[in-house]
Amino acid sequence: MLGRLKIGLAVLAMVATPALAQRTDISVGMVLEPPNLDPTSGAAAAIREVTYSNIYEGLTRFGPDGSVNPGLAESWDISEDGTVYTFHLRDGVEFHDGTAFTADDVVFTLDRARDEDSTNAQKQLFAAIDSVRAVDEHTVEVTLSQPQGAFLFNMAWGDAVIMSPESVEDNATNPVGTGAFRFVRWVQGDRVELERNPDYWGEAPALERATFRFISDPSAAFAAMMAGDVDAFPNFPAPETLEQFEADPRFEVIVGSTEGETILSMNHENEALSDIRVRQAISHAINRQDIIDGAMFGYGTPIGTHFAPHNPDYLDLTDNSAYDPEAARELLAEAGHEDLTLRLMLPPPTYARRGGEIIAAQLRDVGIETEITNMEWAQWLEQVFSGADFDLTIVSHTEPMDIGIYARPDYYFQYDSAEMQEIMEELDMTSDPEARTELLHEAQRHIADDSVVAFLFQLAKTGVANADIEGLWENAPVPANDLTGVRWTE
């Protein structure tokens, strides 16, 4: 009888105890591996791919939907004229070095990325803050200098995430923030390695360690996914291998919506460029469909002004450059520029590389020669998008609700207009939602009327990803990999 009982309970204990314990570990792909790891002093979406909720959390959060969420703000107040936010911060954070995060941390951070020397690359998402005050340790006063509709939403960017002043000068090398993992290292032109926050204030995650590779080769990214090598590539630089892995049940093809608005940029300054009938004649020049063919594979939605698809108050203003090389030529001839050569900078995402061959070819047909130079992402930062070095170039802005982007006299293309501004300056001062539509409307005519860049195509999220996985973000509010939700299903 003892027998027995002792042979009951290790059968017992065998069905209890599964074969294989859960995996805590992940290799996440990327194309492109960031050029630091501080959001708040640069541009590049690889950055935010990295840091976004991993590392780094702000005063306020996008959920996977776009939805802003409480984030190291537990709640707010706001007064009635809309000029004065009161957030109660969440009390036991502390930053990944020990530090305590309290209220001074958030002024330090407002007041850093608004200051006249700011290198943050979103300044103007703190342009109507007047005053940061902290009320108690856990207790800000942000007072606006008008009332901001946007202003929880500008919160919720990666460019706005709270840093602690001990560790802010090392961030772009070894970032400490306040988020559910902590840095391990970063091997420079192979990968960064994340591991869980065992003292994170919310909830833990399922992932104990996380490792992204950055695989800049669609045909290596490819090959890592079929090796697994890789467990997830987010945004799968292959589009035309996806029917692969969807006939495979080792994967899974996970297709979104992002807020990239891919464009073909013009720089202002230049002296042909700021001829509109110019502007107007390459917008002409251009079949959007083929570059989705062609370069994507499919993937996209064409756009005809820079604005999301999926957001309710967008406008369909392809119409406005709809292809005609015909069109295209004549508006060249009255323009006095039938021979026209421009220098064409691509960075090395696919949709710009390839889309750049195409669009070249397209130009050529109606009469304007270009000069392709494939560049670096660092060498693209800083030549084009810091120094306004270039003619033309093709970058999809994957910032949520950046329109405003054409209100920046500074801005890389420097496009200058007194009307767009004053757009802008209303919708930052209203917060009805009928009259902010039409705002919105209004500024996406103004920019499609002025043809300020050639608006090519909404980028579609296309991801790849052991089938196993579930958590990953289906659609991209912000350029994220935000893995605090991410686990391993077997």
The other form holds:
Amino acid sequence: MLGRLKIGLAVLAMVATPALAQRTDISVGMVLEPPNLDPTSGAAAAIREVTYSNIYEGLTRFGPDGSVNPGLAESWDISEDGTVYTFHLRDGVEFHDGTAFTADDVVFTLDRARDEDSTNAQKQLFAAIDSVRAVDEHTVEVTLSQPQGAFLFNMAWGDAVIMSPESVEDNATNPVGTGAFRFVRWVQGDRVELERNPDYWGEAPALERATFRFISDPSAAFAAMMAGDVDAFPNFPAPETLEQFEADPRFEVIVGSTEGETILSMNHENEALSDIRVRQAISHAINRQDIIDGAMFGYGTPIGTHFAPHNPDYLDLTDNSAYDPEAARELLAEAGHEDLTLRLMLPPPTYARRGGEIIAAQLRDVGIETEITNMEWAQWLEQVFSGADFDLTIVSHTEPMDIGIYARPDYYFQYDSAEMQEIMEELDMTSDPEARTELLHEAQRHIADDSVVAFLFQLAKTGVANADIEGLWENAPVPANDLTGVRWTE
Amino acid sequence: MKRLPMTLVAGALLTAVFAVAALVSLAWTPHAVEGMNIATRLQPPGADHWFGTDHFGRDILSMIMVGARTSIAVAVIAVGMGMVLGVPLGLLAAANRGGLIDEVIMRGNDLVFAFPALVIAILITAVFGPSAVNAIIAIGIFNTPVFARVTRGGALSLWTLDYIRAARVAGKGAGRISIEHILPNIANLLIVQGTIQFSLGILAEAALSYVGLGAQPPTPSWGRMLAEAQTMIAMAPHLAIIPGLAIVLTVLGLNLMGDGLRDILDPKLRRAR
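Could you please show the structure of the form predicted together with the partner chain, as a counterpart to the form predicted alone just displayed?
Following is the full complex, with the preceding chain placed first.
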């Protein structure tokens, strides 16, 4: 009898031991599946949320607080006049396919990004570059046509990651970078799997395997989190459930800031919307706090211009377009648009779908009827973002420091203002911090005064994670899920 | 007069409650159905809002009433469409029983039956965009073969009867016989089937709206109310329970009424009693 008990205990111990060991795998939930895995040829934030810092790295990289840190460039020297950047690259770095990372790869990447045929979604990041030259195997010299204060910041973007000419063709489906994780496989419609890169140049990550799972339905996301199918959901799509997660000791709710300015975009090609009075009327018709409370359950910060409130250069211009339905009705009457009907296209995220219903009700209150069309992302990207076939839409612009979109007349809302374009041009040539602040203030005021779009709120990063996980980014200075510092504590 | 079956009475009462709610909503609802008030959102049922408020602070009772209208309108039109298309097809097939036209019509029906309704509905909305009208079309298409079959089945047995032969001998054509003699005699079959299809239509509308393919916001719809309530169940269970009950009770009422109608209308059952 005693013998049997001993065997039993031994078996139990054998079974129990592995459970005590620290977990080294993680399953991360994401709402959207990336359309491809090449961040240098697509605008979708989901591409960066999988690949940034995990698979690909740039010369510089963003820290969790938005600071710019050395990446593949160990250090750099800047010439006195601010036009020549000499990057000293890390030695002994290899791409996942075994090819060595050298200065030639940097030259290739930067030349490809700023090429005329480049498919890069953020070509303006590279606009200041005049020439790129490999000095030796581990030194690159970048000459700018004029000093650019934000150059190192630009090089940290997901769009500026370094790729190798040998593997660049297949990066969309088989990404090869220099990062701490390498790509294993992508099950379309379900997940992307990564594993630890044993030859990583930096500190080895604590995780051995990482899986990104794509769950777009908020209630399915909730169920997956509750069931433990997903260990972390950095941008959880159902803010109404956060209270429940907070009350549950198994989970930790991580609320931070993002660079996502959520706006009600207006198509300036629409005859009515090209009238500033109509745009002002719409801005005054909207009660931001109602949208934040009703759609996001209180998570979000009202904004009155296209700038992140946590940025030191932010101006609070919300009073410019304060909720004032009476003023809105007067403006509409003045513009002669008392019975206006506008199409409102809504992509899938909660802020758009729920926010759209609230905005439709608020606009109806001042006499503007809306026809709501709910769209999937693919359709939205094609019809609204690329085709500019819309009147109103709600979307969060998650790129950092993207006020420059208002100086791009071909951008989907088609706002063409010479004044704004001049401000941004000047900003680009200015590196003096004080002068830059002044210009950024000017730009913020300009788009607010012109009511280019209706500025709603800064998207909060509302994440949920297993309480035993540490190292996830609290804020989202860029769309990213950097897993290099993530570990299980138990 | 014979006593009406209990099922019919119970079913008719339940159905009437929702039909009346839908009719009343045309003229009056307790609160403006599109009136959002974020400050009073997610209130439990109480004196001011009998069924509570949703996540936008809208009055749920008002939404249920207008939602009943949406459901009933979609189901009525869809069933009507199925009848208008299906019954003539069934009559035509029966009149040509065994012929090529019969074969073509019935095999065409099989083809439509072979597709899952929801898949076709998704196809229709993918091509034409989601809306209540497209939901009606999708549900209507799937009602067509049901009515065609019921009509043909009922008509086939009638065609062998002596009085039809007599009409034939009297020189009436197949078309006139179908309309003047067959149709009135299968009307009870169609009414019973129509009631059942009506409840299925309400379910289908709820299902399509639930997946976002039915009536679009801000038009209230029971299915969408359920879908929106899903992530808030822990916080505000009434958001899911109330539209859920509305669907269950309406469908139950219609099914009971269909059964009851069959009891008094179906000649075979009548004789058995």
